[in-house]
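In structure tokens, the next block holds one chain alone, the form predicted on its own.
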Amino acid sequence: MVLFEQVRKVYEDGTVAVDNLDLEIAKGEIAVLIGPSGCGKTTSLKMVNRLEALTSGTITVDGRNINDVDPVKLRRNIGYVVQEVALMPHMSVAENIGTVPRLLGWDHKRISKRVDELLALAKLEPGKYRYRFPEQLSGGQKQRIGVLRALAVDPELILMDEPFGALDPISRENLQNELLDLQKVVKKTIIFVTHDMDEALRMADKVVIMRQGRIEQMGSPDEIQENPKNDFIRGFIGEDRLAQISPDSPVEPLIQEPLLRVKPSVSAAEVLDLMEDEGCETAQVIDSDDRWKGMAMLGLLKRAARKGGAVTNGVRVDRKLFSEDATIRDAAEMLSDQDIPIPVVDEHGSFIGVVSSAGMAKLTISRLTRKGKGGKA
């Protein structure tokens, strides 16, 4: 489906980003590029839609060179998911995902059959959502419809750059399952970026481990911690930030994207329904400027609510750490008195995420399991 054939980027001031790059993906296969910042892999999928030119070498998809196909053509029939999401924050669930669709042409009535579907399909009430816009959806909600935009023209292939990264544990591994689930009916060609060796061993059929711009190994998740290449393979699959943390280290390796974060302009009301759709029962309240404005709580918003109140009037303020100076002890004190989100800003105000016990326990749980699945990592 991907052929790469001696593929390289080399930038103007002589960068080698990607060399010599070969690598051919199967028709229906998830393949994850993963390797330390720099490797090539991000530079690698941007090259499939063209979003960077190839110095040389070439990219085949389904048998055409790329650099034979239109750039606007070709990215409108290749999916595209990144960490940022990007939805158009004026227009409706139902206009995104419609927003290529309509480019190529589509009718009203085609659009709004296709809309439906891909909603049903990720289990999103239609009827529910596809009136909403961007800022009356959670973060893992906007990821959902960022996954459902790429799908909108049924294209064979689907690149992700990190779709999931600015998410909390608990919807990360939701989102993951879901993309799995739905893989399972779709049956598309997706490559997949991620920086996170848990993430690139749960969702691959064949996981590529770059390095300097090369391919160190690839293989199945099972080939991969089995029989690793080398010492840096070895390293890198078995890596454990957690274990190297003492309870004095800073809290930044903690820090998680919240389940939800709202404007100040949002009704109470509405955040409540936010939460019920999430099942959560705090949200952080974020301006525009991405100063913290407090933590809505559950029952503070009931309160708020019944008087028609702002989100605003459901925070609490009190409860935070500062990124400067907070640590891994301060946190746990914290989650120890009471189990709930802690909000992190800098000494700026502005919101740097949350750290919860959900969390600590899910990291430090997932590397545990990770170390022992591999025997050799």
Ligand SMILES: Nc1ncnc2c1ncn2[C@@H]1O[C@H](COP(=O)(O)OP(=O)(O)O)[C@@H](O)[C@H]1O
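Following the display of the form predicted on its own, present the structure of the form predicted in complex with the named molecule.
There are no partners or other molecules in what follows, just the one chain.
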């Protein structure tokens, strides 16, 4: 379905983003490109729909060299989902999903029928969601709509660039499952970019591990896990790290980005709004030097907001972990005591991230699945 032959991309500033990439993706397959930041995943994807031009080599989609197809026509026939979701804020859900059908000149009836069909496919009640605006949706709902928009004209090929990267672990897992379920029905060819190995192993028929613009190893999730080619791959799968984890190991592998970071100068009321949008009950207050100024909590914030105060009047500073000596056991005990994220700081008071029960659950699950060598959950 998609064939990369000796594809090379050198940006104008001389950066070699993709270096002699050879890759074949079969029809109906989910190929996951994974690798450290800057290894050329996004660039490889954008060359397929000609958002970036190839420096040399060829890409063939469905037997046709993409350079022989008008880029606008090509793009209308390839679904595209990006991490920022990029729903048009001035369009309703229905208008967003109907974007490409409108570009292709479908009539209104056909478009709205298709929109309802797609919403139902994602188990979003059409009557309820059709006229909503992106700002009235949660992060997970937005990204579901982003995926539906890419499916609107039923393209054979869909490109997804870290589609679930900005979501919290729980929504991410839900969307991964939904996409896998959906894929059983729609059977698209999907090129999926991620930097999360767990996600790659769950989603992929074929995992393509990239490093500095080249393919380091490629294979099914099981093959990759059973025969990691070298230490880079092993490190990337995190096999060693996970195998050695015990309750007394450092808390570091559990640390995640918080759902919400705010500056100390923001008002309590604004943070309440943000929390509502994100659907979370805590936010980390971090100044411009990355110093942690406390964890804003819903109850305290409401009180601070009534007095019209800054977010710093609604924070707790006593509940935290120090990255250098905290263990997974410490985190687990704190979480079983009170199930809200625990901020982690270093010895200088700089913010590192949070540990949450979702992260804890995820670690447990990935350990269990790795042990059983079952790639796909």
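Residue numbers count along the first chain shown, from 1. Definition used throughout: the rigid core is the maximal C-alpha set that superposes within 1.5 Å between two forms. Fair warning: this is a prediction, and the values are worked out from it, not measured in the lab.
- The Cα position of residue 125 differs by less than 2 Å between the two forms after fitting on the rigid core.
- Once you line up the core between the two forms, the Cα of residue 264 ends up 2 Å or more from where it was.
- Here residue 311 counts as shifted, since its C-alpha moves by at least 2 Å between the two forms after the core is aligned.
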